[in-house]
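Taking the form predicted alone, here's one chain by itself in structure tokens.
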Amino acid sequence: MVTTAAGASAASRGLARRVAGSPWTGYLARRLGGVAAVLAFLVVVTFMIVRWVPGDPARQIVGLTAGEEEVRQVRERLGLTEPLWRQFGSYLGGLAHGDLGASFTTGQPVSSMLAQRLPLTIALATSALVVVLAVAIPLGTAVGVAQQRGRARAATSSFGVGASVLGAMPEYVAGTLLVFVFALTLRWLPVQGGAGFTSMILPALSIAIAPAAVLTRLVRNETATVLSQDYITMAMSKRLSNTRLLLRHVVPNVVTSTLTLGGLILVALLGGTVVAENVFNMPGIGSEIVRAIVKRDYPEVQGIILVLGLVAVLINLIVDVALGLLDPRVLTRRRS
């Protein structure tokens, strides 16, 4: 019995030493510490920023013609007459129990509103990301190969101009052009956005055009850089087929180097949904946050910004873990 217990204790100490010595331990600890710091910052900022915006939520509710006594009663009912530190304490207490509060204007719990609207926003951002990756990686790789080998010079030269123009196009301009061409002129797709496949195409394209152009240029540059390396020349001397050369040596290096930007692009796509949902009148949280800001609905603005920030932080954490799996050298690097 004593021998078994001693063996188990030695095994536990050995496991603890391996965990402590693993590069993943420090890497994940740094990332999780960063996540906690960002979330704490978000909680403070989301609470304060809505109160810095000029305007009175109580006045928005009762209307401009209401008397001061009626406005005062609404302020008291909403808890806005309490000291700021007490309001912040109540906010933190609610967050600790998973309660984001209730809307000033509708009385609906913010968590219920998010449960209804967030899936559509996530579906829109995910659809746009699929478009970005489906266009950027194959097109950028093809242009990079053609550029490196001196083929189709006119096409590769004009590619840079086209990518620059599309990459600078705002979502509302892209959305308006897409509606004019495909909905009003050709009548192929509906003007109204929604959860259906055809209703999702134009909103997703309006968000994806600019990031796809930027990422395509990055993939082109990375492909050209990889193809100029000595080990690629060595691989080509072994008479590897173009397909095998691309799949084995070029695409993995390009995907690794573009993964970080891909995470930032997905975060930007979430921001783009705010514009697209308003252009295409979609019932997601992007359109809801605009209404909440206009109405000075503090709980809804705080809840939406906090959830979007949490999604962005988790995306970056997933990208960091994926980078660690693809390139173990990053585990021992300090974050710049």
Second form
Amino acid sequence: MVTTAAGASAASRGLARRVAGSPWTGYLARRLGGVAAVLAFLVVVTFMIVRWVPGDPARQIVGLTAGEEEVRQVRERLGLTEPLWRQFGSYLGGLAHGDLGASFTTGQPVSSMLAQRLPLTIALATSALVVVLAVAIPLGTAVGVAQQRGRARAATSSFGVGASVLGAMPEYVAGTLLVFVFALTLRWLPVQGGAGFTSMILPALSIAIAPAAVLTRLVRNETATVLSQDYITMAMSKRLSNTRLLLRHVVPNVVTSTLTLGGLILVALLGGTVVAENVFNMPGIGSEIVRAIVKRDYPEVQGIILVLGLVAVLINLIVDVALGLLDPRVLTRRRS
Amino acid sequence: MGHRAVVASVSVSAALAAGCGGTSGSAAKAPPNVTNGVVSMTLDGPVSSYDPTQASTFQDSVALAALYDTLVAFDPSGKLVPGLSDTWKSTPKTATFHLRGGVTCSDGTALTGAMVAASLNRLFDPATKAPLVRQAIGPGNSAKATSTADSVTITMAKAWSDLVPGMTGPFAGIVCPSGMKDPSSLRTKSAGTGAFVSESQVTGSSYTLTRRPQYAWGPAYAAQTAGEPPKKLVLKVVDDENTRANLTSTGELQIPSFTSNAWDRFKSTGGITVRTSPQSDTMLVFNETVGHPTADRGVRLAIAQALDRSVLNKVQSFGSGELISSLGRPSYECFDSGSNALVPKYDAAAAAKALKGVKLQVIGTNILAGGAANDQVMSALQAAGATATVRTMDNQAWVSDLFGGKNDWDVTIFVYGNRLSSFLPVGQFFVHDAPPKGLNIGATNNPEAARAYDQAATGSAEEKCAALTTFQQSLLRNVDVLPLATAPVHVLFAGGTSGSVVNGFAVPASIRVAKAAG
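May I ask for the structure of the form predicted together with the partner chain now, the form predicted alone having been displayed?
Below: every chain and molecule of the assembly, starting with the one above.
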């Protein structure tokens, strides 16, 4: 086939028109703009906050007995004697080249530290999300169906109480109980996390329990709401099997809200890793950020918060795109 | 300063203590024995570098003690003992160390006097910017090392009487030629004569060291324990003390250390040895800057009388510390037993007469028991009629407050980890310029004490002890300081391990694994 220049031009104009006219264009532009704004905000705020917290990183490095001159030399080496605007400029310049600086404490580049530790934190948060979804969707749906049909009243009532208690349980309490039962008493699983599959089970459960309980309740309520709709009554009157009814009519409707909340839960789970990594002594960035804050290790704090923020906004972006694919109506809706 | 990391999520500790039988009173199961010769020991935080000259933290001391030897060392009782040097003699400006024979570097090179001198000259070189070198040679001083085949002599520009104890510091570890050739490699790779050599590390998380089978030197006490040295020593950073206890219970950690009561669950557990060792000394320091109520000796005396030191000891270290009567412990060189009579006695009635209505700001660090002792000081002052408030900060904020010259406090509990078993390092905080120019944190105005300190710093051994006695007694008479108690660390040996503890940490060269266990 021969394509003429005029034809190619017309084709590209057509493509441009289609892109401009697509509801995805504005939708993605808005979302990407939001991502950029959040990241810019994070860069500025983390840079300022770490410097507002009282404490001198130089004194931390040289110790109490160091004299004024030694402390000044270290400050100079760390670039802390420069005016704030110049320090910020250097930081931005580094970021533009993908350089997050080096740890004040160990001298290790922050990017190396992140490369070493971030995968473990992501693995922990993702494992926990898998637990949350694996528990919440089937259990919440089952309880919702049972509740709607007036069956197993004692069980559904107990579920409400149990979900409330578990949903309010902080990570450190969950972690404590899990360690006590499964590591110290039964000795089935290790206390040390992050050293293989079995060592991920307790940390993942410790941060998954509360969100799983919350999401299960949400799925139960969504299921009950869907089951009370007229079109479900109509479907039931056609004598559809229960499985078909659930898979074709209930689950797709429940998934939209679950997905929205799932993104938020994953972001929250990343925060939960701070506690879990300390309880289970896991070498992730959750435990490192606590140490970095205590040591006033500015480059590490800035780098970790920036990367965690980036991960969070990317998760939200992915959720937004997935929602757009599942329900195209959201593409034309103004963002709330 | 004891550089115990304080985790922000410290609330975990309380929950874990409750949940994991910390107060249950029932004996925990004995941890399993070491089966593969790999022993794990806790670190309080990341190691800065394997370059001894850059050492500044407590955890640096632990790691560097495994990798490098020093000319002299302290034994568990605080006495100076031979290290790489078997005998030594000193004057106020020089010290000569005779080297023991048969020592080799981790790459097999035989250690010579010239190598030791080169390593020390790198430490003394201002370009090296060794943060703690002033502990060895004194502030504003310079030094040079020269060698013969079997000895090394250090000569200083100005006299400093702490040179020999200064050579015990981790910063004075002798670096072998391979490390001297490429100092940047020392950040992650050791080059010393120590009992272990670096193998691998996950920076900030764990540091794996391999035993040197040929290691047959080091302090004599380090070889006294029965059993085999571990094949590998893993230094694990574990911030939370309850997590340390949990890991010990399951055999994932053999040598944890504790400053809290998280180890209580092991008190009646078989197969565990506990060694308690003082890590820090604590003392009440007053801000004597003009305008502060504590500039008045009468107010300082009343504050000292308002405090029951034994109660403070119970609060800050669960009663496991020992009351001290000067700026340090009886094991320190030149300890003055006569100082005890000069420590003001607890007298609440006398305190109340002088403190009624006096406004006092207490500040402190949360490094010991979360800073509970700071609250106790405030309560005692309030009970004596003072209008006292307290501000407990994390250690970095507290240090910045003290050394930044803010002058926004009247009373603080000063916590100092004295690694040199000497009164000179801690004495610096009571003489000469106030921060930010100097280290005199309370702007202590005691010319007699300052003169005595200078004499002690530059005098002969005899002059040093006499001057230090004058220094301490003068501070106590003027109520410039109220000595409180030691803050000990409890080091546990589990899983068939044993070892010696010096200045709060298990000496790596002394660690052994019982043959039946290993």
